[in-house]
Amino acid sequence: MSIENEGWSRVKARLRTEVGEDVFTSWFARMDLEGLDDDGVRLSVPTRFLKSWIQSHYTDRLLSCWQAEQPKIGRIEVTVRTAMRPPVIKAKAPEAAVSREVAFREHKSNGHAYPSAMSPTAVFESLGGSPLDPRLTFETFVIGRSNTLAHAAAKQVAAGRRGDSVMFNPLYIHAGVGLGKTHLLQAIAWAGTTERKVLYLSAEKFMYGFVSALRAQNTLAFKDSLRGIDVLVIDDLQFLQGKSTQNEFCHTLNALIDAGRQVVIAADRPPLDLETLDERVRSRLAGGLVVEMGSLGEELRLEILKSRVIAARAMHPGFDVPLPVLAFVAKAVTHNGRDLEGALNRLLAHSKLTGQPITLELAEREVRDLIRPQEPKRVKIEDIQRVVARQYNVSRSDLLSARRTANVVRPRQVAMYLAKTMTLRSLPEIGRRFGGRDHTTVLHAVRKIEGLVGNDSALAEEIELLKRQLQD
């Protein structure tokens, strides 16, 4: 055995007798010692799961073992090796997957959270567990007036400790593309500690996981390790599909919920208007706190910029962009933060390769296909009837009722229609939203109001007023 291999032993005894048996087979069972030079180690894991979480959780445990066997080590690169996965074996017989699940629930009986043939990591592996970027932490967010809210209930999550009481639960993220959903879920999950499990998936690798699961019968250890969470991080919830994994996703949130464990969700739109998923999923998300990320406004579409300048200076220690080229590309690059981040990306590319400055001219030429049309309000169905009920000077619950008096029947008929019109949610859903009513129902108020428009100028008058108010 050489040297290098030597201290690696030790290093790894020493680790193992900190973190215990379980936690050293989860997590530094497969990782190996690729390299050791003056004062760096390069190590090695299978999947990028296991270098994300091992970076975000046990960096700072892992340079102490090796500076207490060598003190002039001080730095730790943790690596992802090319490696085949091994097939998945499936049971012969029914007896098989029984036994195997029996031997499990045994295994757990004697106070481990996970069978002996699935560690964590392998049960993270089959669900998919996302990467995480190490540049979305709170520390590079840039808060603004549209996501101040989301921000600070993100950092109190993030902040939370194992046994502590949890406050928002689910705590349910709403906003369009590129507004900074994602880069608030990685910042919860990088904050993460040593003593809550945190597992940050998007939607596909959920059902991904299930999926893989049910071949391999392995449902029962799948369940329980998404249940043995502390904090359950779920992207683009919207992209959820299936009976079968809705209903998984259901018992998994309400099992977490219960047990006073964290779920943070995002999506691209409030949990009521995700119509693919089951009314239950819905109600028990709107049970939370439910909170918006708006749109950037320049002011904050400015301060992205200049942090990404700074960002990129420590990588391309040239790189400088004039205030003035920035505030024109915060003024005219107004769609979301992705375009403002390929906006930039392009200035650095011609900064580097041609190695001329860059001027207000270069960049007008350069993000000239970025900047886009200024879209459309996307209205509501709350906006609507909230603007409705004002407008015919009755209650919403009037709306939403079963009343059938001529002074709420006709508002009733125009909120109805102009969901129709100015949203893309279907009948059932605009039945669902105004008190359950069905389908046919709303499809024969869309008729009604439609043929009295074009004879009633009165009508049609009061109909525009409304569009223009819900459009401001």
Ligand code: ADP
Given for the second form:
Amino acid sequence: MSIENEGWSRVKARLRTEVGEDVFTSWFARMDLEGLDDDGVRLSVPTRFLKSWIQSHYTDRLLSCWQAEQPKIGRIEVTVRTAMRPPVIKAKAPEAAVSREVAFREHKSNGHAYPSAMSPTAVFESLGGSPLDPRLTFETFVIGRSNTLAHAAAKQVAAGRRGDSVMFNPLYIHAGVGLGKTHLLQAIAWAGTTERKVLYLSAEKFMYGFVSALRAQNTLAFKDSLRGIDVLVIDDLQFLQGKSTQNEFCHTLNALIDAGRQVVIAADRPPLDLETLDERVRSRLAGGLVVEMGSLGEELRLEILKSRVIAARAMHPGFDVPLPVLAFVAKAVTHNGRDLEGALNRLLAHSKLTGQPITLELAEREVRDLIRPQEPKRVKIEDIQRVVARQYNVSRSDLLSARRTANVVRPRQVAMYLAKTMTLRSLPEIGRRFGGRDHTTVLHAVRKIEGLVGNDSALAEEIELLKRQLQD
Ligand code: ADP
Ligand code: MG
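Next, give the form predicted together with the named molecule, keeping in mind that what was shown is the form predicted on its own.
Everything in the complex follows now, all chains and molecules, and the chain you saw is the first one.
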């Protein structure tokens, strides 16, 4: 472990003792050290909510913990790290030995950790749940192959009335980043606001409410405030941290479901993969309707873009993007809905600032950095064997056989070479797939062909041709 990391571990241990186990896991468990110099520390957390919470409540505490370690430190900077960029320095915190009882007692004596005057009900009232984005409704949600089922289930849930028997409970939607989870969840929340009491909360807000309740010794009011609602919608459940928060979540979940109230949950992975959650919670979550949303297909991306242009035009009447440009963006920006939105915002900004029409060239320039390299197509060993056999007019079983005649030895070596260079399979694995050969045989074949293509341009060309056939 580097000296920096050791220091960071000690700071975390100190912090954990000072604020108690629950506060620590709620707010600091996902904090990483990004950088350290003589007088300043850079720390990162995964969400903006965490950042502002820590800044407004714990800057002094963090600073004093660091100063105990390195007296010269005078500056703490907290940043939000993006999902794409892993932190530079990572240190695993040692498990704390603080007992829960002690931790709770420290909560109470910890003067400035929470706005103690606030009762948990007040907390939720002041929160009113997490804020809803008026753009995220069913009207603006575009349906495509990857989200039909999730959309239908969400619609069904949103159409429920107070007292109806609940069909899917909980409804659990999982998908990767930017694929529309929050959009669907907020659409449910918007749709329900008139008749039923719907509470939309990020998992972090749930934690906030509960930990505040602990602090105010008012968990009963917290439970009441949650159990009085008809539909509980929790977003990004993978962020739920801390044993007692999770226990409380488990109780809430059971109580609501048993009372016939609707629970809707979104997370970035299926219930059984939420490693930090208790086995019971995971199976309860898996017991409702679990729906996955896949990646946005090109058609769906185009439809989303079109609807975004129409929406933008309501505010900016002059804004127009020709269809070929939209088609280009839909083709090029493949990653997720957030990047699509970003691409369109740039085009909009450009159009507003310059007043010039949006051309394909302009779009290419503006969205260049949003284009991620296409994942190369996955090539399978069977495909390689099939294509090579056809090319050299032998059978696939010849390639796998023990025969050593020249007309099968060379094709077999070519096929093994392609398997090594075009797939991620290991030498032993390739050997197994070629009739149970030893990995040294495969290595020999790969070296042989590598040596030959340097001098034999006909063979080099043949191999290029095979590669091309395998890649389309
Ligand atoms: P997640 O919560 O899964 O990370 P979001 O719901 O925040 O993703 O979606 C990211 C962006 O993509 C949002 O602007 C959202 O409106 C948009 N988006 C995703 N899927 C759709 C869809 N099917 N129709 C319209 N917009 C979508
Ligand atoms: Mg989301």
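Under this definition, the rigid core comprises the largest set of C-alpha atoms superposing within 1.5 Å between the forms. All values derive from a computational prediction rather than experimental measurement. Numbering follows the first chain given and starts at 1.
Once both forms are overlaid on the rigid core, the distance between the two CA positions of Ser146 between these two forms is under 2 angstroms.
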